[in-house]
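Have a look below at one chain only, the form predicted on its own, in structure tokens format.
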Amino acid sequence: MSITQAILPVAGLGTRFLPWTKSVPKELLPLGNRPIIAHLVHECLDQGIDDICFVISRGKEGIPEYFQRHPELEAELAGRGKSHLLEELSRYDNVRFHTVYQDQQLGDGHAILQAKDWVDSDYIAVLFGDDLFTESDSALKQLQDALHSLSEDEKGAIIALENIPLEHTPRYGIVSVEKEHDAKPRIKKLNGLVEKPKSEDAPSTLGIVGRYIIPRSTVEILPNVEGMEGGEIRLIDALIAQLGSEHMYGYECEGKRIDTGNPEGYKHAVNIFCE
């Protein structure tokens, strides 16, 4: 199974760095030579997969155009011998970009399904940008790698977890496990999913962090997944309306995870990647 589309809802409006994020996006904020959004774009050309998708929201242009060529430039680094730079861009050359609109936050699912009618694959990536991860493998690697461990008919969506303090479970949707994989236990099949429990009431401490494999069907059904109150349309209410119809499975991924949605979060990962 050859995974090529991935999803990056990136439309949020960044409130926690302003004043900055009002004329720059916080995926633009850089982390060693690369802004945020390019390492998780990275991420996904490392695994093959060349088909993304950006869901951002009015203002946030600067997010796709990162990625677009520059002819301007790159002629005036190739008269300066610069090489390795234009190496670097030109990584983007045959990527297939394509961005949509979130234009009111009605939530993660509802972010996913705008980019509906883009998807035409079995299997999606989606990739949230405030996690990173400092494993040599990532996330998504892990995740692909561990859905390609199951057999045909085990295979399902796939979810990346993190072992979390309980007091710390209002903060996530926490999974419950139904079993371990015999052979590689970070490989758990889930019976459960619940969004930010009370400590007392969380069925687990796995809480889901940013990396999702996902089959088409589930984008098929967001429009079907009753909103909460305010309107809002989760992934993670796709998700539960599938246990009884797909396989889930949660990966508990190996690294440290950085969440770079906090001021403090991301000094702590330019400190990281700038070592």
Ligand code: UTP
Contents of the next structure:
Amino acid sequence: MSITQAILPVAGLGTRFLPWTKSVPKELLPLGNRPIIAHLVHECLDQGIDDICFVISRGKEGIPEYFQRHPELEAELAGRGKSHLLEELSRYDNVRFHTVYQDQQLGDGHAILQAKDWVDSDYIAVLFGDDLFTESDSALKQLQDALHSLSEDEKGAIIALENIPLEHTPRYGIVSVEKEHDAKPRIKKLNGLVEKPKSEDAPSTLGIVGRYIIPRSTVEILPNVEGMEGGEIRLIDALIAQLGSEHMYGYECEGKRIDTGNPEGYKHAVNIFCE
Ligand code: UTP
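Can I get the form predicted together with the ligand as well, since the one above is the form predicted on its own?
And the full complex, kicking off with our chain again.
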């Protein structure tokens, strides 16, 4: 099973970065000489995923534009003999980029739903823009390797997990573990998911972080979970609805995760990625 498609929902308002995000999407903040969003795209390309759909909102067109060709600039660089820069710019020449709009921020599941007609493979990677991982094996690679190690009839959705402090459970989706994989205990078979539980109600301290591999069926049932939470469509509700029908796994990722979606986390990411 090879995964070739990824959805990158980047339509959020970015309120934690206001007023900067009034005019510039936080996903275009630089880490080194590349914007954050390029780090996510490279995570996909490194895994052989070359069909990428951005879900954006109005005003965030700079995100897909970054990955488009720029013939005038290329001609200028060629004229100046800047072949190393041309090579860098040609990195995306064979990648298929697609953009869809989310007109209202009605949740992460609603964002993914906007890409439904574009999806044409059995499994799709989903990467949320704020989370970056420091491990040399990216979180997406770790998920993909975990899925590959399961037999064909065991395969299903797999979600990146992080063991978080108990007092932080109200900030995360938290999973309930049925059992750990015998040979690879980082792979957890799940029998429950709950959004942002109070610490005393949390079934574990394993929190969902921004990488998923989901079967196409998850995208297809998103309209059925509409409005379950204040009019939002949440990915977690679709996964909860599928607990009886699809195998569901979590993978406790190796490495450190950085939330670049707020100024403090971004500062930390700059220190780590630009040292
Ligand atoms: P967040 O909840 O962090 O929202 O979404 P945000 O708007 O990016 O940032 P804050 O909280 O207002 O500062 C997590 C991810 O889901 C996407 C966001 O773009 C981000 O990558 N998202 C969220 C959407 O694409 N659409 C939505 O309706 C909600």
